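Starting off, we have a lone chain in the form predicted on its own, written out as structure tokens.
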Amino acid sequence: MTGVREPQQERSRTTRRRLIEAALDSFGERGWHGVTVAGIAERAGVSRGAAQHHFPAREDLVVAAVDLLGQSQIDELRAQAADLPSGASRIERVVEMVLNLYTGPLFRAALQLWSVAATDDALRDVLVPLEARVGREAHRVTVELLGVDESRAGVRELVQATLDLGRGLGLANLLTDDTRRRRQIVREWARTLELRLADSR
């Protein structure tokens, strides 16, 4: 029994998960509104039935899409983590790897939701609790590749900066590539953090 309940296990997540990447994919390109469990579905190669299944509704698909969203942007981060150099270099590796967690399409998908949930309550309900948790892990991992001591006064402040600074960026990013500028801000702000940060690892 056992080798049969694995496989079975084994294709419901794999189907779980070629529908939650088809649903940022299509927040992504066509918005909150323009988008159904049907429609996700037909994406993703998986039977409507089968989707209602895993999702009944869109509300459910963003729960398990924000949550994905901030496990990969966590596993990125430290998957890069072991080339790491050290002293000065390294923060200025950890400012451009944080950074750059916000382009590419699944930061376009979250925007897309975030714009829509600050005029629909419902879905804003579904999203702030979400946020909160993946913005908490994001700043624990930025505080530990950056190996400082956030009890010193500012370090925190300076961590949800650096954190802060890279979503706007995401956001210049969205009509034109803007990788020549944010090379330049990277190497501004992470002498920044260097200086101000220098007592604190």
Contents of the next structure:
There are 2 protein chains.
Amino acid sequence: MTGVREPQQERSRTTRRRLIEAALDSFGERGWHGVTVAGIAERAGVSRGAAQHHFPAREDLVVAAVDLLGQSQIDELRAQAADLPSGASRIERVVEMVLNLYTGPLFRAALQLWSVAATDDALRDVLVPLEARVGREAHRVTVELLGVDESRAGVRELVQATLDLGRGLGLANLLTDDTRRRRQIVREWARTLELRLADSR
Amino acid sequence: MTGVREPQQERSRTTRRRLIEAALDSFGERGWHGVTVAGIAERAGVSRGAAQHHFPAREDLVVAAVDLLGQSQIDELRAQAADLPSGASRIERVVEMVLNLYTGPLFRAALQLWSVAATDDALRDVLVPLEARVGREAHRVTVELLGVDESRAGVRELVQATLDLGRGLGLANLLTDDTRRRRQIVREWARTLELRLADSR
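Could you please show the structure of the form predicted together with a further copy of the same chain, as a counterpart to the form predicted on its own just displayed?
Full assembly next; the chain just shown is listed first.
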């Protein structure tokens, strides 16, 4: 039995993954309004029937996409964590990672969804609880990476501010390449966090 | 002559202003794709011909709208500046002003435009230089309000980070009311800036 079922399950997972990735590319490039499940199926090289089996509506693809998106950001953070130095230079590396988190194509896709959700209640109802969960996890990983004690006064807010700053820098990088300016902000923000978090580590 | 020309000029200015405000409301509520110059004219209670005289294309309305949007934010900051206390509590008030700057309907409208511009080169070419100018002015006003010396090392980056954090908080406030969480971030960031800017004032 297992020999028959496993490849099927794996095929199904691959199909699902390809559809989600095609959806993210499509949302990022053409926005919510330019995208249909049928169009995403074609892009993914998957039959329309199979696509609709996995994702009956665009909203279902959004749930899966935001989940994948959030999870890959968290995974990326964790993967980089292995190479982190200890000591003071650790904070600068973590700040760099977090402030670069929202400058890629995944953030572009998310922004397209957010801007539509701002005027579309159905999409907003789907996105808000998802974003809250992804946000909480990003927060927890950042606390871990910084190695700070969140029960100390002010630590939670400074970690939140770092993630919010990251999203703001993602916005600033949307229409132009903001890498150089961001690099200087990373350095200064790291210095600031070192100062404020010195006795929370 | 003046008696005849002035009311005409004034009428023209009023028409223009009403069109821009209707455009901002429309972009914010329905997004770029849901909006036409004709629709905006109707919303503003202006004839289609008059609307097209002032703004031949949606892009022209965007230029005017972003200009108005940026300028009203700067004006708002300056208006509040008159009531600022001196001393340490000044920084907390300024931080509060800047971090609340991007939580209103104007930011919503701007975000709709940005997200479209991310996939539309013509709109991006219009927006980028405008945003750069508005950003520079917001930066200059913030430096003035804080009363800091920007030639000191790190000051420029901390002011930039404050504005980028404001935009990130605007994003966090897009789909839910983030006021309570933002208030705590304001308090903590104000404390941090006081510490970092203490010898730059």
